[in-house]
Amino acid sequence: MAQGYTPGLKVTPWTRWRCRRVLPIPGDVRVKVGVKVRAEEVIAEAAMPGDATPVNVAKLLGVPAGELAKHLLIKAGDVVSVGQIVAQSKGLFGLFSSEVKSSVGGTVESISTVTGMMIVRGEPLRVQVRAYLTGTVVEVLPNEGAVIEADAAVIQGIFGIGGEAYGVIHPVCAKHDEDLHEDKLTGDLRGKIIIGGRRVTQAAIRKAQQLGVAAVVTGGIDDQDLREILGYDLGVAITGNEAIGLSIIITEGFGDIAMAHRTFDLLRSHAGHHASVNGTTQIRAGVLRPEILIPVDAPVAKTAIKDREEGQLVIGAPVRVIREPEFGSLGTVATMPSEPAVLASESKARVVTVTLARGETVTVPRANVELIEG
């Protein structure tokens, strides 16, 4: 049978799902093999150096740096706050007295009687590691983390912003290719992770930022309300650290996008079930993929096409078309013509033909289709 490899996103109802939570610096782990953990518990955490400033303490006070030391009134080691005096020169026959004060607060770190530098160095910054999936610890990385392991529903988009969030699953679109407008955002939100169904609207999302919603997912977006929103426009590195109030997951892509029927009705069917989801999205080398995490009790039956290698592409696989003149549309495999052939450009491609979603077949590249895998 015909078949060939390509990069999808995943969208199944049943997975065993393993998440790698590390520190980005060695630290404690709380938790051992075997042990449940919810996925908003701290499994791990550290303690950052707080950040180090300069004081010329010296050249404020007008004293060679070679005099300093006289003229202190802490030493390395000792804990200052903002506003304290650290240093005072009497000046001539006791008049004209000059002090410095600390700028900052923290500890001294260090007095250097070459430079008349001060350095102080702030608190400590505790950085926490959440266990992300409620799930059971697999294997435990010493002084840096844990594996969670589960059986999860995934469902992968194409772009997101925002981190990870936490929230009960909350439908506010009736379907699929309905527009996600800020009146269908009603009653307590708070904490929730709202589905809606087509493009979503810029006053949308700044209602939701309003009513403390955790996460919007829905199938579009306008580029021009991205940039709105985000109030810059987005390089093509990684997101994730967009500090907006909640996190956004793109499904389809950007413009007037339906969602896919399969991820709406995975997603519906969820309704009032927890969920853990992350917008990071990187698109180059170590690809990253927004997602939404929910766990679920126990696996359901698998279908022939679940059942294929992963990334295989099949007679009968869902794929969608990522390129234009059909860009967005889904639809499934048809034929997978063995021998190249010649497109519109005049060049030579493996292709491929798709029944999409409305009945009509199309031709397009290997390269211009994309897995959705179950």
Given for the second form:
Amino acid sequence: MAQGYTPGLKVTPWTRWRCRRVLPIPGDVRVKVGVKVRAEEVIAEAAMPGDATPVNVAKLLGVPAGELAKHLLIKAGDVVSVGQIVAQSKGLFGLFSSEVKSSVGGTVESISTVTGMMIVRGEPLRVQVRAYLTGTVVEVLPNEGAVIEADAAVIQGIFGIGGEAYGVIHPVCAKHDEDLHEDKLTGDLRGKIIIGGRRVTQAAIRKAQQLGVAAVVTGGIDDQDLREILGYDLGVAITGNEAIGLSIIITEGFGDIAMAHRTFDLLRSHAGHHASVNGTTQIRAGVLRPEILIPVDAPVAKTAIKDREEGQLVIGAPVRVIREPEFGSLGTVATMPSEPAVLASESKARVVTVTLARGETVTVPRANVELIEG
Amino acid sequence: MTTPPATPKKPIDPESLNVILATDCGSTTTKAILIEKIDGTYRQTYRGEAPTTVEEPAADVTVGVINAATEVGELAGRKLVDENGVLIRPSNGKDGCDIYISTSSAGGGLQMLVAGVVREMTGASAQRAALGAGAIVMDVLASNDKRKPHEQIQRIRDLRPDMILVSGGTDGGTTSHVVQIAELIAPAKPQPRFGGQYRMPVIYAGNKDAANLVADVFKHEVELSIVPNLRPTMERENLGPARDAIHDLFLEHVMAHAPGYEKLIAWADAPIMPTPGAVGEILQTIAKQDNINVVGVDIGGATTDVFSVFDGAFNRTVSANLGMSYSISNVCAEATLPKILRWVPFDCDERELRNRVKNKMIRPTTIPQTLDALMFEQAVSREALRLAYVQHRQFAVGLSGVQKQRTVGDAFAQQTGQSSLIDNMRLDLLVASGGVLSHAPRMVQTAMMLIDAFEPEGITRLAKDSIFMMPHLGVLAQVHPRAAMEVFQRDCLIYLGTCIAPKGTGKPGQPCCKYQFTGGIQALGEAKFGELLYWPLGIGETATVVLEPSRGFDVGSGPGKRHEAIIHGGTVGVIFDARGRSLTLPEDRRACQQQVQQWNRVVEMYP
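With the form predicted on its own in hand, show me what the form predicted in complex with the partner chain looks like.
All chains and molecules follow, beginning with the one already shown.
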């Protein structure tokens, strides 16, 4: 049977999901294998060296760097406070003496005899890693972190902004092709993960920010709205550090594009359930897509069992067309011709024919379809 | 403190090589080519590719190499891999190859932080060394970069480069400034990108008298390599030792920590080079051998690399966020949509267009299916290439800080800063590579994208890299220059033809240049300003052209001066571009659309 490899986004009601949670630098891991953890729980911690501040003592004192030693009142390893005199010159006959005060507090790390520069190291900075997924610790990575495992419903989005967030799933659109306007946002939505349908408007995002919503998940967004929300035009899809007060996950793409039925239904079926979301997106080698993880008790249905290998494009596979003229259309693979075809652009490419949900069959380059992974 | 050791490899006898296997391990695809000696001449015979396997589940780059080699072997009817999954060497009849060589840009290539005392002098030289070695320069740190010391320290902490190159001071000069730079880097405690399992490789290539002082500053917290000063005097750069050290450390520290690379390094018969470094090598080789000035461009999904060799001086720049998929949105932001749309001869809805651009960014592997989508992507590529070339011209300048004898004329010229080494009038060959240029359905589309973006002047030959084999040939040039050149000229380059472009501006319709072609083209006439003319001239064919530019126009011999040359054909032929330099398009959108449509019709750009 004809087949090919095409990446897709995972949308599954049940899978055994593992998260590798590691510190950026070595530190202490607080959990042991077998321990149950909650998503927001801190599982590892490290102390980053504090900020280093250079103070050119020789220059401030007006002496050559090589002669600085005899004027110093402190040495490497000493703790200094803001305003503390660290060096003093005697001046002429005891007159016109000058002194240098430390502009920062911390520990003196070094004093250079070549440049006269003193480096003051501030208090260590604490870095913490949370479990992110409510589940069980299955592996401890010594001094690094841990691997958490749980049965979960997993939904990957195509693009997101903002980092990790936690909350209860709260659908606000009744249909998958309904736009998410600000008038849908009523009641107490603080800390919730709200589920839209088609496009979310800028006004709705603004209102969600005001209401303290944890995350917004919806089908599409307008580029212009995203730009207004961020305050700048996103040049490359490397996100996760945006400080906009909430995370946004787009499941389908930019523009008026409805959330896939399957994704919408799955999210709605978990209304009221706790979930972890991460808007971090990195579309480069080693791609990272945003995700919604909803811990579940056990396999919920037979549909969870895979009947095909991951990434395999085969006849009958459910796909989404991801480039115009049929951008956003869903369908199933009808045929997979082995010979390349000439497109309307005159490019030659390998193609598939897709039977769209509306019944029509269209020819699409293989590069322009995406598997809907279960 | 260590001096980087050269990777020990067996000496290769070039004459004994009959079958060469070369791979380029890219971020997504590993491309393998087979080069064979046929009737005494080296030819590229087969190619194959397979997904790169540096990530889970394989997490071993050699798996992708074996898959790509197996594909090449199957196509060639040659068994290249044995039952144990090992490359068969040396060749024996229809089995194996004599050497295996490779380049790599997997895992995002080589990312470096460079530092110098004065940004425009040692900072620029350090940047040139890093770029020439094939690195992406994340930042240039200098005493005069207008940041406060604590801001500089914070910046170093935020970046996670693969390695750091420190330069500064001329030999015998003051030592304190370069020590000061080291004193900013050391307390930042820079962390390598691939985790804390090894110490940050730092290369010191500054004032030799400060080497010990710098070593004292770093103590044992970094893996310090000391190499000869890359700017021993103001008048001279010596980038070779720093570049070699970068290559060695790339192998020893950066690549050795990527999955499977230890095995790959052991397999390869020559040191593995970063992909762009290898492209630079082959372009320098061809420029030297043919005594020509060359510009090469490789436009990818995320970045655009521009290489130039002018009068033997090599320069490379990486425009980190100018690309056709991952960075397409950034191209639109930097170039602005109106600039892109001037190349699009039909009306577009701006909101829809912006969403389309973002959709390409988040689904970077899609290809244009409709003609409109293709035209829009080719318009974006013109602007990405144009911006990348502007950056390159600004970077490729002579050494700053050199004292020059000035004439009275110079004083009147009021020239500030350094003039670019790039002179489009003296450019002989422009080479294109990268998806949007290589895979354009019509060759003339590639030629026109090059002409519109680079605006070559006078007479310039245009070519494209047939299957992106310049990286492979760059490594090959290190072990067998003749084989590399033979393959480069016979199989690598597809000559598109020649562009003739008078430099100057005028009013539409005014006389620009008289021409008379003989030989492969028989034509006589006068090009009017604003016109684009086109004649077919096949591969291997030549024509003689006599050009008589009007006053104010220059085709190579000076304004208004007659010029005669032999020109070469190609898959496209000869394009006479009398649209002026610099190239300006009508401001009015409707007039611009009509103008572009008319030019497209002349060269038969689109169906």
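Residue numbers count along the first chain shown, from 1. Everything numeric in this text was worked out from a predicted model, so none of it was measured.
Put simply, the chain has two rigid parts that turn between these two forms, and the hinge between them is at 46, picked from 46, 254, 335, 61.
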